[in-house]
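Encoded as structure tokens, the following chain is the form predicted alone, with no partner shown.
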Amino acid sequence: MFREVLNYIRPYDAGIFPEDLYKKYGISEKNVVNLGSNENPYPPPKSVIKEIVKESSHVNRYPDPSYPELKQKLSEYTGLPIENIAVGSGASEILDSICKITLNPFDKVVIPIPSYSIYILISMLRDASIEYIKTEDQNFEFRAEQVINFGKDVNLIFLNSPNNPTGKSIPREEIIKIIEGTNALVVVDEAYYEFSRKTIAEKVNEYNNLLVVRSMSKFFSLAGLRIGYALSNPKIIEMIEKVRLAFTISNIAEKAAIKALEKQNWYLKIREKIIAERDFVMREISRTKGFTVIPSDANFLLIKLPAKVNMSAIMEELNKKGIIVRDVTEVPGLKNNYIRITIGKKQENRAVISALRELSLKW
């Protein structure tokens, strides 16, 4: 009855919740540091949440599922014509509707890794035959040459920059050797893209095989709302659009984010405020017996810990404080003992450094 697959396959892990604190420690959300699953900290504007109320009243009604006032917002962002964007439920909907297109059964994917497991998921669930790249012993980092040399009979290669969870970036030399060296459909995903202003969708008209996703969970603070997008040839783009399922942005989350690329000048403010926090706690960790930080382009830092330490313990102890940060240790790619820490307020960063000098205390 069931696909053989899905006997490998284990379900996505989101990690911990505030209510996971509450039910377990009784601890009350507004008490929560949470700062597990890279949200920007700041909600959005007043206005945006005017447009999410103001549009609530529509729910009985479906959105245009060609969505062309948020493709046309979204043309005037990126400077990129309507033709070259595709729109979805987050940027996972795009990631799974770019492997319904490209890939059959025993289909070649390559992905580096540590990255973000999704990628591993989707395309196992189109039953591709995947290539590793580990780049941990690499300082996190690989060339042109590791996917290149894979050969010509790759289908789909991914790539993440900034990178979750390292938050490193790809150089850009090495990723239009990529795109010229390889027949495959090249995805670079660029979710953290606002954080590390370094993209590669301008030449997405100059290579037929290139395209980018993004999302609009991070920097713009809408993550609850579900928005990614893609930005591509025409050709790609046609077929994604093909195979999206009609209204899977509602009509509330198509307003919100209309009206949040309105709001561009407040986003950068806020912007500002987490890269100037993701140094301080950078700098401050790296200052900490134990820790050892990995630079990041990102909204988040990854803190690798020594191999002594129980990881079990560690993270009860932080959750035992009201504190949310993302155990990696078993990510595909890692093999020693991380934490990921997302970038929060003034107030929460300093609640996390206060605790991971604690804990060291105890090495």
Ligand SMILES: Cc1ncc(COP(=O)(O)O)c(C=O)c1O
Contents of the next structure:
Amino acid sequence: MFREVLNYIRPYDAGIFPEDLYKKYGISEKNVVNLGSNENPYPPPKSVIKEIVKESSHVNRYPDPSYPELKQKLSEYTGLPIENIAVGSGASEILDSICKITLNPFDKVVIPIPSYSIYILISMLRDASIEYIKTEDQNFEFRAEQVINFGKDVNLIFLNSPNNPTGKSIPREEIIKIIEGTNALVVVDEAYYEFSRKTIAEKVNEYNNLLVVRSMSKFFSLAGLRIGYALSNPKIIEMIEKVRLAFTISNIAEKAAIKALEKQNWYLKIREKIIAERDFVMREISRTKGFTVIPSDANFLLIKLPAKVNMSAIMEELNKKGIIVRDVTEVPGLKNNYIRITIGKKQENRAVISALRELSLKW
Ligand SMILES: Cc1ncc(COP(=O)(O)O)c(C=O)c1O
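Would you generate the structure of this protein in the form predicted together with the ligand, following the form predicted alone above?
Now the complete complex, all chains and molecules, led by this one.
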């Protein structure tokens, strides 16, 4: 009665939440340093919160399922016409819709790894056949040829730039070579675009096989409201609109996103703080014995730990101090011990640096 593939799928592991630390160690949520999910540590500006409260009195009504106002604002933000834009409940919904429009059972998908593990999950749910490119031994980089060599019968390619969990951007020339060298739909997930400022979005009308995915969860501090969007040529956008469920963005989320897009200067100041902190954390942790930090274009850092350490003991020690980081050792494509830390507020970053220093004294 149920699908075979479900026997092989584990639900997405979102890591540890502050409530878990309260239950386990009695640490109250306000004292938790939560650097596990690449979120923005700052809540959105007051005007966005006000808009959320204001819109809450209209929740007896459905939102307009074509979201014209939000698309108009995104059009101004991206510089692309609204025909090039589809919106969804987070980048996650867009990614799932992409699989729905491209994949029949046994169709081929290419995924360089390590990367955002949802790509694997949603491809498996379409019974697709996944080809991986392992990048850890190549300094987490890959060449276009490695992707193109899988041949002309590939349906879908997932690229992530900057990539989660490595923080590395894919060079523009390589992305273009891949788009031009394949018949597959090339998805470039730019969830962290605002931190890198590197994008391929202006090319979506030049190719019939390019789709850029963006998220408002990171730079725009709206992870809890679930807003993402796709940028692609109108034909692909139309297909996304066909498979997407109506009303998946609430009217509260839509209005908050519109307001946030009007407040870019506020967000740019936050961005500067996060980037300066990221570079500080990178320098400090690189100086600490036993840690290797991968340079990042995003709001998080991937850090390699010595082979001898016990990762679950380390996570427990950090959690006991009220610190949440992500153990990504089990992410497909990683062979060594790694943690990923999100850049938080100044004090939070100092707390994680000193906790890691303390740990390293025992090695
Ligand atoms: C690379 C990447 N893409 C997409 C997402 C999901 O974003 P959203 O919250 O918009 O669904 C994430 C979330 O961590 C991510 O890291």
